[in-house]
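Single chain ahead, by itself, as structure tokens, in the form predicted on its own.
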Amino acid sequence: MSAQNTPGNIIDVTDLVKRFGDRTVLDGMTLGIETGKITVVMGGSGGGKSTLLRNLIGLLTPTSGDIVMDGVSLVGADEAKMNQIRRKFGMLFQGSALFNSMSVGDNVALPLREHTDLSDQIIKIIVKVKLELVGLTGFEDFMPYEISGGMKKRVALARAIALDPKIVFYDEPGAGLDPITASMIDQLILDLSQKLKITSVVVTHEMKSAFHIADKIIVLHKGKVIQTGTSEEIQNSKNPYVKQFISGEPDGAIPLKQTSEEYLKGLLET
């Protein structure tokens, strides 16, 4: 379905609700993703980050509300329309999600072979270019088990940008990586966003990473957006939950000690 984005936004989420049975995970969420910017979505466990991401990439269908991506509404879109929409974005999964039986080059080539009629010669050239962009020149013939975890992330990123998407979604890009390698991934996100003019949506709970790369940060709690702002604005937030979350304090808006009734009530609310 054709729809309109807010000027300056490539994604608009409006009154998004997602329920699983009686449990409401996204509770009327409204937010915008600016074109060409790096937007970081963060919040505690159960806040709705992963569920929001799965709705944005079409793995889940909203209970109600709307998602408009690049002028197209995802809600009610049939499979053919969703396949067109999916070509507009790439996805870096938390565990890289490489196929272990395929070489690095074949992993990167996969979306090109699935979604284009390009010749193998052209695909090999594109694969080489994408691997160069993530600092892996000459690794086409390596197998995933022959490279490190950080390299696997970079291969997955090369695959995510294989089709020259307008948007790249990142699910915890630094998860499982040492601090130096995680910083390298952050720098790649910055470089690709600037060089390729890609819109980046990064779901993370890593404070250092978020404050380093973000143009805008969206903080979620209990299925709602509780604050949006620049890194500086979030770091200076007066919101009790945001302050506790970014400082990592064990007690605060979320108490250290809870009764079983309070804990169960919190689960139902999130």
Contents of the next structure:
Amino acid sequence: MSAQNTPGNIIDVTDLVKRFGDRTVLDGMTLGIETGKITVVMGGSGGGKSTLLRNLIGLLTPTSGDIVMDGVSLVGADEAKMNQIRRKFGMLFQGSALFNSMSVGDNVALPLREHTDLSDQIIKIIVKVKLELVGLTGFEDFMPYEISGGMKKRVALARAIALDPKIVFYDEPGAGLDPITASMIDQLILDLSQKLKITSVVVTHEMKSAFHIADKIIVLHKGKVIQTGTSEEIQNSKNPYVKQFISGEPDGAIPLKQTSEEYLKGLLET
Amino acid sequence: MKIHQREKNGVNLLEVDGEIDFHSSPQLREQLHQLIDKEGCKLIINLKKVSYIDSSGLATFVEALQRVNRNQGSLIISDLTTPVRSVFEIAKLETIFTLLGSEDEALGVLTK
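Can you give me the structure for the form predicted in complex with the partner chain, which would complement the form predicted on its own we have just seen?
Let's see the whole complex now, leading with the same chain.
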């Protein structure tokens, strides 16, 4: 499964197709994620963001195409190979996904206990260091229900970086947070990226956040990449889909609803 | 990762060669324990040939320092490469350790 990445890239996605029955969600998607940079994947609902992310972390298997991550192809990788690949990345889930029955410290320690043979003493020290990195020194013994939503996100981030991954995937990191807390999470993503030289892949539709943190933005629409560029390039895009997405217009190049013809055709097909 | 151990003027010198990561740090930990679990131990860890250290390596040194302090001993880490030093700095650990530029400098401090 050894494969080559494009120089400068840590992930290469080539002609990725994902179908669920007759429905094509990823329609020949090709993109590259640069090593050590923050890449934001943006697009409307149904554009393919979440499906792309699930394919990247191995939760879904592509219908066709290839994903090469840090010199290893995910396509056709067996379970042992996938475990090896999973060590390369951390994932910040949208809802933080902390275990409520476990303390903050035990949540952060979980991947270390699952994937390494390190002693408990060493794991305790690593947990303290990771919590300091996300600004939560001294919170080891708190339970998830005793801390705020923003703090939970930070704990989840400490857990995502517990194994010193090369890549961290963020699924809608600002979702469900107030604007101030969401900005703090953005700042944390920037800090960790700069300090730890981590490659960050952020899936979001929060425009302000995307423009603030991104080195590169990839815009998806209908399962394809429609534009790639810096924050400035995307903000000045001439692409009607990108323009409509940024301005948040209810109707435009991206139709608000199906045409009557499509509706009638759909009725006859059922 | 390889570890070379020698002694000079009553000071234990440990030279680590290679990467200190989740796989290799338990071996380093075991060797450190043998040296530092003695009253008044003096130890220099030379990291000249270490190009990469992860969180487990960092934690191994923190634990070693805890034990050295408990035994009224001394621990100096010397010859840190730039990437290794930056890992100490990111975790804000550069102030709790004595980090010196060379082994000779460290020997000078411990044999005063």
